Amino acid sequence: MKATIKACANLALIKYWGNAFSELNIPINDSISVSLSELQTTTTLEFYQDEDQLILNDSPVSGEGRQRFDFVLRHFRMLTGVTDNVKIVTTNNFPTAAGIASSASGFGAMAHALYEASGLDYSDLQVSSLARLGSGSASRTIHPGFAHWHRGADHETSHATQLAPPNNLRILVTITSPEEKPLSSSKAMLRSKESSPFFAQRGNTANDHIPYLKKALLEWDFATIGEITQREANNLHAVINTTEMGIYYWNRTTVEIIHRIKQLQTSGIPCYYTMDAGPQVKVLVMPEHVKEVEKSLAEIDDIKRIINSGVGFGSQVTQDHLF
């Protein structure tokens, strides 16, 4: 029994940052994301008799990543009664653990592959809830286009649904550093909850944004979508930066890109920045302005790479097995 899944990374427009119940990654607020077509994880999973294996980018996974893998696998076995051991080989076509949601696409692909390889009947909601156990943001991974993660109150009700199908939005993913970030999002999230003076309001702010962004997406009001997305990023990093003695994911290039996007906005070009817990900046822009924005960003010497992504397909079964 073998399955291979291709899963897109997703970019949160309304951010997830903090849990009401940490063990199961049940969040304090709803969130909304867009799937990224050019940033993909490919995962092949096979049930077999030897000990469980997890290989990421040609290397065995250990530490926190392995613990999360084991946690998801235990819950899958408990939920389904499928107890065979597994071999998982997974690769990313973008930097891993660098603030581009590789854990989301990784655990989304793993959860989808577990159900697909099992031969059981399953639903998108089951896959979404299982993926959430490995990485909260992974709950949104399986849906094409735009996804809404409903925070829920327990394992069964905390899952994502599709909000809107793919369209012609472009997302410019600027890579300012390919290095693994020094502190994982899950650890930073816990520290923020313990010590940021702004954390208590974070969930309320995000939940207040939800109905306005939903309406803007369904009516495709790009200006409102961009403004809410940019405010969300600013709010998220205000919480992160005021944790303990400060957690700072940005680098000099991150700040330079933010200033460049603000300049473009002042000149009348509709484009909007957002960042997750990492130094990479993602820019929302419509096709007619992509060349202008790319040209302006290309003037910033320290950008390592710009990935011009469309809106993605979520996750899907493929026969291109990795082993």
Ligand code: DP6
Given for the second form:
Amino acid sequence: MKATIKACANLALIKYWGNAFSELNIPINDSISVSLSELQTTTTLEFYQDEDQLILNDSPVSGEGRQRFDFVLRHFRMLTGVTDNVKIVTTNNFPTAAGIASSASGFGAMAHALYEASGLDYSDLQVSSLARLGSGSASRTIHPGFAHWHRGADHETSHATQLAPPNNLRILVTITSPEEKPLSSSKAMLRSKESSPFFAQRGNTANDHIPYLKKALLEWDFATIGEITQREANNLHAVINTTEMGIYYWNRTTVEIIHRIKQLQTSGIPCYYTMDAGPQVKVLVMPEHVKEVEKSLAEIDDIKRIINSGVGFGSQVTQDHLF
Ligand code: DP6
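Now show me the form predicted in complex with the named molecule, since the one above was the form predicted on its own.
The next block holds the full complex; its first chain is the one shown before.
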């Protein structure tokens, strides 16, 4: 059987950075994300008899990506009893591994496609848990709108649920460098656990933010959503920047954008920044202020591209097969 899934990347408002149990990506804290409509992965998967094959953007996947793929597949076989081999072809419409969560949409699409192509009955929560094994943030992919990843205690209980449906929020994804990041988030967060003096507090800080952001999202209190999102980004980067790993995610343009967003806030325009393990800055803004913010960002020379995204549909079955 063959299935094709379109999955949106997601942006964490409350960040995941570290595991209580690393092998299964059981995190130290809950996290909350928004699905991004313009950043999509398409994955076609077919069960067949030949050997397992994974092709991303026209090339076979090797190294860490392939190991994660094999790990997810092994668990899927164990959980379902399905033994056939698989062929997977997948494409992204945005730069892979540059801090805009390609692993989240990639493993989200893969997990969804495995269940869909198997012909078995399945739930969103099973897809979420399976996706988590490939990439923690992928657990939040399947849901449209806003998702809440409950850290849980084991494979079955560590999954995401939908928190709120899509609305008219815009997310400006500013690409300051299209290069692949030197170290995956999964590896970097392990190093934070070993070496950042602030890591011990990180999980508590994020968990403390959860009820406030949840309430603000349900009541759509945009100022509070923005403030918590920025505070989370600052807290995450305090941990990252004190991790001994010989890399620094931000570049000059990252810092310039942060300053620009702060200036816009001072002049009364509600817009808020957040960054993940990469140099891109994502800006939350409501539709009535998009033009002003885009105009101001356009004055910054080194921004390579701005993707103006809406809130996405999570992941969906489609008939547009890639092979
Ligand atoms: C900073 O679970 O996506 O984006 O699969 O190695 O990329 P990799 O790790 P992943 O880590 C996400 C870290 C983060 C915060 C977040 O998305 O919650």
